[in-house]
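Have a look below at one chain only, the form predicted on its own, in structure tokens format.
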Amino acid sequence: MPVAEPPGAQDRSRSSEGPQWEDYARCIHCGLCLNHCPTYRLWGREADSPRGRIRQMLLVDQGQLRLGERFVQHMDRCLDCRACETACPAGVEYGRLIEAARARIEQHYRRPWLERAWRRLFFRTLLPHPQRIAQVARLLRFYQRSGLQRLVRASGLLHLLGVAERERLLPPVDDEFFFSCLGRTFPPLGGRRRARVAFFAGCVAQVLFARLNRATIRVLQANGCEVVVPAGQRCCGALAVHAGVRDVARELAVTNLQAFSVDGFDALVTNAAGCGATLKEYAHLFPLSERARAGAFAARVRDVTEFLAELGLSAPLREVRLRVTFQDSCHLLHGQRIGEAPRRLIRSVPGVELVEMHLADSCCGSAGIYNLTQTEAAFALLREKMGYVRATGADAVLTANPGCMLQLRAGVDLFANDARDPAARPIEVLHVMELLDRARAKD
């Protein structure tokens, strides 16, 4: 049952735009969302499980509870996954209670200074400005192909610096980065135009998946839509979101607003699932009083998997042979409730063979940033997830969301391949839209 609310608990939360008193009680307590939560599977501890977040996040919110350090802890090691909101009986909205819990302790707890020095560089300095994402992203790609990586990674530095597990993470960049495309429009292909879409770029995705971007507008085209890059877009914000950084996310957003404001398009489309379930999602960075254009902004956005299986595929489809397994993002399953329109895509290709896994629902460990900051717990499912992808024999795993992507390759180098036989091809990780540009009738 609802734990009962207390004398002025009604007082103080009308007062506030954070959670209120109704937001916390709708949990009921069942333990319907344990096994859906996997920090709770890895440790089985109640401190790490939804419910026992909540009621974590309701102490510090009636002051019954100090908001110190094994609080922060606590919901650190929440991935925001979301899958907890798909198991609930009772609707619990655990994604805003971990947003705008993380979003109190970014205002009230002084982390080490060394966690607030990176989280200032990276979620203030750098996100918000494309100019110095281009700007790391070429000094990591001359890092990565001048030799300097293996130089450094066979002094043992990484090791003696406690990152080597983090510098595998790193991607190669791009050789030509996605900027270059804001501004123009793409017209569709093969005669009738059947939508006029705005494409969302992304931030970090125009350095280093330039050609999952490219290859999103190509099958756009291909099936009658007119693709448009608004020039003034920038981060969705999904990662200060998730941070608690929300003043940053809401200053992009605000960007992006004006950036799309624009009439005419029957969808605002993204090939990334965190960016699109934030964007779906503005209206809750502003007050009350603010957020009917937010609103208006959310119901146009579409993720390209969803947009794509009810527009319907026009183009010719050639025939690949592939077999294939597909791991849901949790932010298209959990935070968009979308999870057959990419299924659906997949079996529209001839010779293609999609294998579900075990588990396909569950995180992969990415969570933005959540392999950098609590790298063990994402490489513990990242080492369970993998062992579920080579259980299905497919040749690729396939996923929605470009951090997926990079967790998963990152999968495939550290915990596959090696259980495979050495003579057998790689398993690929591919988007959803990468597979159908693949398969594309070439004129």
Contents of the next structure:
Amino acid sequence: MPVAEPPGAQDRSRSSEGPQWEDYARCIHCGLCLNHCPTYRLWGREADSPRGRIRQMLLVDQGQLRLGERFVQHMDRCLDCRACETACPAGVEYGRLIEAARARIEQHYRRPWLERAWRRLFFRTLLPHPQRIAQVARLLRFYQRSGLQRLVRASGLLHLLGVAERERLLPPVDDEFFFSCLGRTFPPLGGRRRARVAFFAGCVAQVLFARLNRATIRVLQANGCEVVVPAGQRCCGALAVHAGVRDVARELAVTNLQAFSVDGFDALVTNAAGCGATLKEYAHLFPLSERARAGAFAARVRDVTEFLAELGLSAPLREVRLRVTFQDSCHLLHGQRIGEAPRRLIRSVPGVELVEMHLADSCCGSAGIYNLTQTEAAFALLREKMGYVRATGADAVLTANPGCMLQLRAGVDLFANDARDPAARPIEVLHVMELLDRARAKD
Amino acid sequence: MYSRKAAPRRLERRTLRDLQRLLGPENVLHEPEDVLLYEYDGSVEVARPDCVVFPQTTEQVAGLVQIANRDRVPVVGRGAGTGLSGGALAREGGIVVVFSRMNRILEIDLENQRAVVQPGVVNLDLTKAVEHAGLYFAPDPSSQKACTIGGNVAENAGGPHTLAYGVTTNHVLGLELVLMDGSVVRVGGRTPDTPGYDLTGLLVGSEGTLALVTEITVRLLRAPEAVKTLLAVFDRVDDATATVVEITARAITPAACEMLDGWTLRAVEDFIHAGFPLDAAAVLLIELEGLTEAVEVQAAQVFDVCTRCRAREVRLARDETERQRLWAGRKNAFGAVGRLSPSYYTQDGVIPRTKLPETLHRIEQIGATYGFQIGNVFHAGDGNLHPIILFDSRDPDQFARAVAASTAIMEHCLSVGGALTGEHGVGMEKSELMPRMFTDDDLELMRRVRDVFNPLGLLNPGKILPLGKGCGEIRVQPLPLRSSLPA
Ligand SMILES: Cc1cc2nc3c(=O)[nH]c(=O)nc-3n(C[C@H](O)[C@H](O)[C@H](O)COP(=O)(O)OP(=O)(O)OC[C@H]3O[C@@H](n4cnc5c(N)ncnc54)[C@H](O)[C@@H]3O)c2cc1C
Ligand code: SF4
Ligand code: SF4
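Show the form predicted together with the partner chain, please, because up to now only the form predicted on its own has appeared in this conversation.
Zooming out: every chain and molecule, the one shown earlier first.
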């Protein structure tokens, strides 16, 4: 059985990193965040609300509540979407608190062996190692292309195993991985260089979103950017941070700080909101004395929508006739407070009509690997989300994060592209960069 | 675990069992780890229930009340738990009934401008559901993005626009209630004036001590044709309060008239960036609504009053974004100020508007006496004050002084002919102060009314009516108290 440790015991050694009493107490339990929390809206329970979670963390920190199964369950169910941070009038840094709580769980709680095994496999064996990601991706591609997937889906085996919905989340693996672009430099197109940027390629994105990465680079080039893709870069560590596996995250951060010597670049650009939020918060991973470098690095990090909206689009755009709606990526809107930039870019494309959906600022249930670990909640949120998407009558849902795209694609598949109405055009899921790429006047 | 006043009686096994049978075990929480998350609300009070239940239908509410009545267990309703007077806390233990799962809008009748909702519907969600038709639900407490309409009904909540449109009671047409014997009754109706006693009026503001509300028929208002929002900036607090007095004297009726003092607005600006000038001694946020021409005329009048009262600057919000920003500054003020210290304590006194200038002076004096900086952000138009006292809950002495200071403020309000609460309710926070406002006979009448509905005192016990204990005795410290910091 897990045991409660003495108050704050292990945190004291690195007390400059972990939250202190004041950080929890900043929560004045006003409850204004409640209705903004997707899990509170789902279940209506204080234990699954930001206020209740903070209270539990504080009590555990004080040694007044056992770090047990219940606590872990409520922390696991948090999407880490940080909508509560946006709603909070008192400036509670919820993201930091939940990450610390998860780190504490990781250190002091023994999960069931199967869970421990896959977590180790995923966070330690797979993510930090690009070659292994590539190997797994090849296997997956074989499964998808050989007809095996069709066979398995038809066999009912997945239903039997209870993983039919999760299997739907399996994204199609790209033909050509992005790894080959590492170390390359892409020149600005159409005249003078307006900026020089370093491109952050991501981890699984290199096998699942290679096309998106290429599209992003094309858009940057078209808008006068020289794009450098530094070799030696690794996964940003976001998934590890969110899961509380901080040692892995810290190592990855060190590698990336090395790979991106930011001098000489106007910005370090990413098309993944989840990565961007983590890169901007690298400093949190280090003790106070070692934060300067991470801070300087973070100051240059830009989400690609933020960067382009700041820079201004210079490439000519042709008309794309499309009615679209935009799903805010949590780690863009709530993590980085960027909501207007992607909308501005979308509206700048002639012919595109942006129709806002209800609760666009609320999580779709993707939340890193939440859809794999908390499938039921993730799909409940997704189903609701698809209802709002449909209500807009949009031909495409746009978003700004690959993780959200996976979830939204599954959502479109399962709930929106309804078989009962075969005449209806299927709803597309696109990254804002893919829209801009499509609108690029081909030369 | 940690200490608590008066250990509540444990639930009998059969009470729990019958509740579980009625609602399903997953809708009945009783483990200490679970119920301790219902010992707080938005106030500084703490009291832990024995059990927390989540009904989904009126029948379930009736059923659970019957069980509670049979076994003589207290029952306390709870919406979102944003209350500021401890209303939703189980002061004597028992069952907390959470309405978060009864949150459906049952009917929207656009033509007749009314809606029927379950009590757990969030205030702002109702407005969002009807705004496409140009309608809205008028009560607008600063907590409206989270608080429930059931909670609004129980507290008779108000907000900045109370000045023009009244409080919750002016917008409730009828209620479905579950009485303590488990019977379901309806009061009021679908039209504003129903024959017979105005029981709806009696129920609204009764803080869950007369019945549990399971359905509410509300009036919806048509959004005004024109809105103008002005920010008047003052170098002296007295000039700002004089402006409020003068606006009233000239019979101008703004839809809202809110004041923030210099110290508060700096705390807010630092965080919200609403656009308040940092060197001001006070600002007034004045909103005018109505027909376009009338609003123009009023705006000119207000402008005139402000300038005569030596406003340094009067600014008009240019567009909706700017207007929203100004309001965000006002609506997030408590949180933004609370950010400056581990705990804060907000009061809710009402005074006649003409007494505003002297009252603010008095509050400043009280702050000096007890050694606190007291911030003021309040509904100036209706003299509803919300002094905010910042303190550190880890320090028992500070807590005691904060309570004493706030009591002194309340006493001043009463002495100038005001009231104990404008909108946050009496709850457990101010029940002991009631005798200072009402005579024994007044209170006795209230008690008799309560006894008609709630003869055994099982519904939200220890609220509104005094228990006859001193304040110091009944107050509990906000938790958790200790810091994990090495000393
Ligand atoms: C930051 C902040 C700002 C605020 N601003 C304002 C303001 O401007 N104006 C204002 O008036 N208030 C304000 N409040 C106080 C609070 O939001 C209101 O009192 C609100 O009406 C409470 O609603 P709730 O759903 O949170 O109710 P709760 O706090 O859960 O409960 C309040 C009371 O209602 C009772 N109750 C709840 N549901 C039912 C039901 N179905 N049947 C019977 N009784 C029930 C409870 O027993 C309790 O007595 C503010 C609070 C905060 C934290
Ligand atoms: S991060 Fe998201 S899911 Fe977690 S508590 Fe905050 S709002 Fe809720
Ligand atoms: S809004 Fe902020 S201060 Fe209020 S309960 Fe939520 S986290 Fe705490």
